[in-house]
Amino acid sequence: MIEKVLVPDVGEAEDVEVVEILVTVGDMVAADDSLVVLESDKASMEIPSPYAGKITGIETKEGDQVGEGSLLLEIETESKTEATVEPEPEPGSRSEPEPTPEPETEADTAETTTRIETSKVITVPDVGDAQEIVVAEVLTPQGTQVDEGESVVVLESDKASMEIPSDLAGVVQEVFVGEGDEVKEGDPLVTVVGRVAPDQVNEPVVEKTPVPEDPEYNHEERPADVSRLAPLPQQQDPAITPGGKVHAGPAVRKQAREYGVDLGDVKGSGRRGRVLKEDIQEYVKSRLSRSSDSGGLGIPEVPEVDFTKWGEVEEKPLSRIRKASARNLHRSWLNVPHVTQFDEADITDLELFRKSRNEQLQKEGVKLTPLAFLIKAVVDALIRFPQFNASITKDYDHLILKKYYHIGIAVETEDGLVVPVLKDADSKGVVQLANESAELAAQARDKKLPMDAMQGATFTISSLGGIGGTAFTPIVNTPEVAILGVSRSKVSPVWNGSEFTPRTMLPLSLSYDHRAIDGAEAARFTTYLASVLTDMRKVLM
């Protein structure tokens, strides 16, 4: 008789994926043997056989999306035949002697062995010196079919994460914890109800990692009544099914997606080659180590050094601002392919004009700084070259060109570097730019900057002119694509075509994101900026 095995009620999930087919056509299965593994976005489940018999047809394949009631496979069961009724012998007739019953074979005895239902409470094991353990994920909701050794709960401490396996094959009857709960050693996690042979009821369950030589894994030598899985076809990698699928639970698949790991490249260490979270972590570590050794993306760690071996030291904690700056600069340096374009601007006439205006404005308490003129010139250059007033999208497909001009100004403070933002610089004159930049710098040094005063910059200027230096490479302040560094001006002899004349030259250092800006564009930007600083009348054009 042919019986059909259908997809059972899978709760709220409309469709589930067939991730593994555990049997092949022609296999003999017993009732409750696992046939197919289905997986939704929340859990995976093994579909047990409701009948004992022979697999005659498999109506789905790995990777198919199926819903409740879909046909999975067909099983040929043994049909019950009515016993033949022998006619009673006539009186006086000679009756045939009853045949002697044949002794039962070992296989027959195994077929009729009675299995006893039992339950097992899975508890938190010894987790060493971990002070706080949190339930990171419940892998098997109530009603889930699990195999012995299959993970039921993921626990996390401050040092590691671990998957807790079931000691018993069966069905999860009760779940005692939820995601986010704090637990300790010995706390109950789930209860699993299953059937075992009578001689196993009182035996202690011992956790072990089975190996291929374990008789438990030899289908040929196992009694028929405890055989749960039909033998899988021979394959090179036990972690991958014939259809190319990988044995892994939802939590592991999610972790692999987050890390960008192809599960097919990971060798599983779990039961039947199932990939565990630890396998993903080890794979990532090995790839990073390999990349580091070969000069790739991996960053080799700086060795810890005991400096007290050579003399007295003092350990000074970093300020909160310096810590934040360190993280931001490190992130920018690692993610942005930096290139720096160096140039000089002749600011001889600009300095003469600035100083003469300061003499006139001194009575009003206004002081024009070189930075104010620099901001004005930079905004003019950004309007002419909009790709410098932009950000690049994460997929590198587009530039986001900004129609506003908010200039960040790097300010040195006792606690570290702070970058207040001068908003709408394109709509302000030089005097207003001078006043606002001075006010922002004073607020930064007095630790009175509001949070919104340090957000929204489209381009940054880092000026070291008051300190010294000839040139430097500033780090792009992502998500901006460029930053201008300014060093101390100096008087240099410049050839004017007929003779050398003393001119005041201002060194410019433009660092830019090479993903968004080409070298030729950077050269044009600094050349134009230098020309504007040489003759500020160009801003009026």
Ligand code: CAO
Given for the second form:
Amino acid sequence: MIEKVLVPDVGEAEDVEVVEILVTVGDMVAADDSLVVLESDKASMEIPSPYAGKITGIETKEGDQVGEGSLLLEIETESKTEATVEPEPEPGSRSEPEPTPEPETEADTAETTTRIETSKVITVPDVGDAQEIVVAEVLTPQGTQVDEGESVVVLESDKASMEIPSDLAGVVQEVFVGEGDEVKEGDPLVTVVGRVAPDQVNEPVVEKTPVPEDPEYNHEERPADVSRLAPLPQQQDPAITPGGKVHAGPAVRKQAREYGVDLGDVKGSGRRGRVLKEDIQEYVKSRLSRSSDSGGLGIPEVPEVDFTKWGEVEEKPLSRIRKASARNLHRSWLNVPHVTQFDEADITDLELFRKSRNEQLQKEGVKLTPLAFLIKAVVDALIRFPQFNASITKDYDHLILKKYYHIGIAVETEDGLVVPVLKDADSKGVVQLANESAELAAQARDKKLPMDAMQGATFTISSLGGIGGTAFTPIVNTPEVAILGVSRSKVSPVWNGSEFTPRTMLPLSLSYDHRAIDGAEAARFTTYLASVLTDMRKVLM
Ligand code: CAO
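What would the structure be for the form predicted in complex with the ligand, rather than the form predicted alone?
After this comes the whole thing, all chains and molecules, with the earlier chain placed first.
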């Protein structure tokens, strides 16, 4: 029996990249053997084989961008019966195999000769519970030739981007919307004129182009992005198509809009000139360096230096995780006005308690480090100071206060920094927090973190306490608004009003987004957090 292996639920990630294919056609695999490595900008995950058997087909290749439901490969399992019901890949998934064309019959030929011209209005489909849908991009201006299934418009809601395909091959006769327009289910987007078999004319096809009822609507004013209709000037680089049709996925289009980049100006390095996220980053970088060269306020580029002038060097490639976290850290550093608040918590009693409990718990295979108590105390402080468990809206108009407490834990791995998320930390006890954080750290180091274990954090803790140091300034893990850095505790002389006493002091470094949090609030947060760590009974109050 031939079984298909599809991309599983990849959580919030819209697209993931196939970074490695671990098998070849003809390989025998056992159930759970890793087949393919997928990577988003947040995580990498190995896709295990759901079956034991022989690899009969590989339907993807390294570098492909795939989404949930995309076909990865096929496995022949023990039973030789052909599969009758196979899971359908998601419509639109890029790895969907081409259907094998049926041999043309006489009837088919007759049908094509009697095809009639018709026009069809492509409308906004059912978009679930999305409140606001905006036209993100019109992909096919008036006059464009489109294939059946080819995307004509990109819509975007607060939850997702979606490309709307034409279900008729033909020419775009009219475009009813412009970029930035708000639309709702049923609104017309474009009209396509094409030829169909007579029996298909019963579908909701209209001969006459409807005009939307909105009296203010005037399609004369926006003839489908006129600039795109103008004949293209001679291109120096064929991969750059200003004003022309651009191949790019929704996530890339969204990123382009965020950076204010016209996709037509970007050279696509993907297959058939498809624009990738990296292309936009490169484009922005080059624009910024150009503006600084010309005396603007862009970020001045660090000049490239030939280090071999001074001695021997070795060039070591950066891992994908390191490159992805470099991008995220850079973005946060550039966008977030960071301030770091330092404090110290007296954890003398907590340490005595932790060590005494550890003796007993270690027999049960549990290891309590200060981290589990930190998570517990942080959640208590977040409940008291909700603006730290929040995100700021893009227009800087609102804080989104989250009523759940998912704590990101920065974990050092040999490939770089990974931040798995300990979900619903408010409902868990210290022992469970210790077990789960240790498990997440182990999965991160073994590259076995499921994609959804990397998402949804509301606040992050970065503990360097096991290594050393007295303080540091962690970078906010955007879109969160604060991160707690923890350094190594040490016994210090503390004045108690009459004498110096030896106390175990834990250094805390809270970096926060100054747009969302004031300095006074940050000082109150760390003071409260330190007081909880000094007397954990406070979490009971
Ligand atoms: N002060 C003193 N000792 C500490 C401590 C602290 N703040 N925190 C941990 N320790 C001790 C632990 O108790 C443990 O001691 P024993 O081995 O004697 O029992 C030892 O240090 C090692 O702890 P650990 O690091 O293995 O475990 P942890 O629970 O403290 O941390 C994790 C887990 C995943 C956070 C950590 O392993 C890690 O990866 N840290 C690096 C995070 C990082 O790179 N951050 C920088 C990101 S840039 O912002």
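Positions refer to the first chain, counted from 1. Each form is matched to the other, and the largest set of C-alpha atoms that superpose within 1.5 Å is called the rigid core. All figures in this text were calculated on a predicted structure; none of them were measured in a lab.
K.L.:
With both forms fitted on the core, give yes or no for whether the Cα of Ser34 moves by 2 angstroms or more between these two forms.
P.N.:
Yes, shifts by 2 Å or more.
K.L.:
With both forms fit on the core, has Tyr404 moved 2 Å or more by CA between these two forms?
P.N.:
Shift of 2 Å or more: no.
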